[in-house]
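First comes one chain, alone, set out as structure tokens in the form predicted alone.
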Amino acid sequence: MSRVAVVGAGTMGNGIAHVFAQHGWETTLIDVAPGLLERVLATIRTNFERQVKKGTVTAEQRDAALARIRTSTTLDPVAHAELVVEAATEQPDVKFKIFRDLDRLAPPAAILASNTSSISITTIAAQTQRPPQVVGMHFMNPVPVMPLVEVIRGLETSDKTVGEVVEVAKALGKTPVEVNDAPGFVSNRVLMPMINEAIFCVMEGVATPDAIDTVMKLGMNHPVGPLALADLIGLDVCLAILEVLHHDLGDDKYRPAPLLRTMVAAGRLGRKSGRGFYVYRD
């Protein structure tokens, strides 16, 4: 495989496109938001510049990778893709519609992958006529830096599809870990309750965000504290994942902290809005 279409040009989508292009794939980045694709290409270029300065990529490799990226505001280019990676907003209805359209437009042999953080791969696959070729390919943020890819097997996902996606992840320089379809998979089922508990600690006045993050960094050797990580992920995304965990597992230990709901309602979403548990100028 050498041709990929990435649907959704947000934080995750542009990072996924970056990594595929860097590793030799002809990459089409698709998004319907007007003007977004130009800004995203500038972001990818900036991220490549950072890699060049660090010496992990040469200027020639950067230029070749950027030349491999095409953009589109329609799904038409998926007609030529061997692999499609969906990285749209974490809303079931949005993803379901995209997968119905991808199933109609993509070649019959193409693999359809979702970068979803928590939505059932089995349910996504059921929107298509090709459930054996639908799989979870959950990258971590920031995609160019983080080595993990969770490869999620839906109920109908074939061994062949899982094997091919595992090999793709390895070819991208990532470490794939196979998991079965379950709410939150492994990463978010373990991570989100920790973030949620840290938010409850802020809400109850146990400690400040900085104090909580410092305890987890210095006491538990986490590179980033849970509240700074929540700001990076996006508090709206954290809330959406916790709601899936709470609804699908039916256990109140996943109940989102009221403070999280309040912050999302106020538009304090973390880094992307300039303010979450911390204030960001950049």
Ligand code: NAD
Contents of the next structure:
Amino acid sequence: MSRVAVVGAGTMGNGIAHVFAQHGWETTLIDVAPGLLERVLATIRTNFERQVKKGTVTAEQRDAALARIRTSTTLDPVAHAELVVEAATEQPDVKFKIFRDLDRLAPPAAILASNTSSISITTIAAQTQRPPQVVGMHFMNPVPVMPLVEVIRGLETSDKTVGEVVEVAKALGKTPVEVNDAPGFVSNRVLMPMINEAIFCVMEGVATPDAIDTVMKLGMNHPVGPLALADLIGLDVCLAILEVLHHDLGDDKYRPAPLLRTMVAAGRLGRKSGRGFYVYRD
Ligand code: NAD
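Next up, the form predicted together with this ligand, please; the one we just looked at was the form predicted alone.
Then the entire complex follows, led off by the chain already shown.
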């Protein structure tokens, strides 16, 4: 395989496109938001520049990778893709519609992967006529830096599809870990309750965000505190994942903290909006 389409060019989509292009794939990045794609290409260029400065990528590799990225505001280019990685907004209806369209437009042999953090791969696959070729390919943020890809097997996902996606992840220099389809998979089933509890601590005045993050960094050896991590992920994304955990597992221990809802309602989404638990100036 050498041709990929990435659907959704937000926080994750731009990193996923970056990594595929870096590893030689003809990459088409697709988003419906007007004007976004130009900004995203500039971000990808800046991120490659950082790698060149660090010496992990040469200037020639950067130029070749950037030349491999095309953009589109429609799904039509998926007609040429062997693999599609969907990284659109974490809302079930948005993803279901995209997968119905992808099933219609992508070649019959193409694999359709979702980068969803929590939505059932089995349910996404059921929107298509090709459930054996639908799989979760859950990259971590920031994608060019983080080594893990959680590979999620839906109820109908074939061994062949899982095997191929595992090989793709390895070829991208990542470490794939296979997990079964369950709300939040492993990563967010374990991570989100910790972030949510940290938000409850802020809400109840137990400590400041900085104090909570410092406790977790210095006391538990976490490289980033849970609130800084929530800002990086996006508070709207955290809320969407907690809603899925709460609804699908039916246990109130996953109830999103009211402060999280309030911050999302106010547009304090973390890094991407310039303000979350911390303020970001760039
Ligand atoms: P984001 O809000 O930054 O970006 C989502 C993008 O999808 C937006 O640019 C939006 O315009 C686009 N979009 C919406 N509908 C679309 C459509 N019909 N066609 C094409 N594009 C469409 O979100 P994100 O943080 O990049 O998350 C994307 C996915 O990755 C979600 O499923 C999320 O759960 C998952 N994820 C996020 C993180 C994280 O740290 N943010 C980590 C792992 C996985």
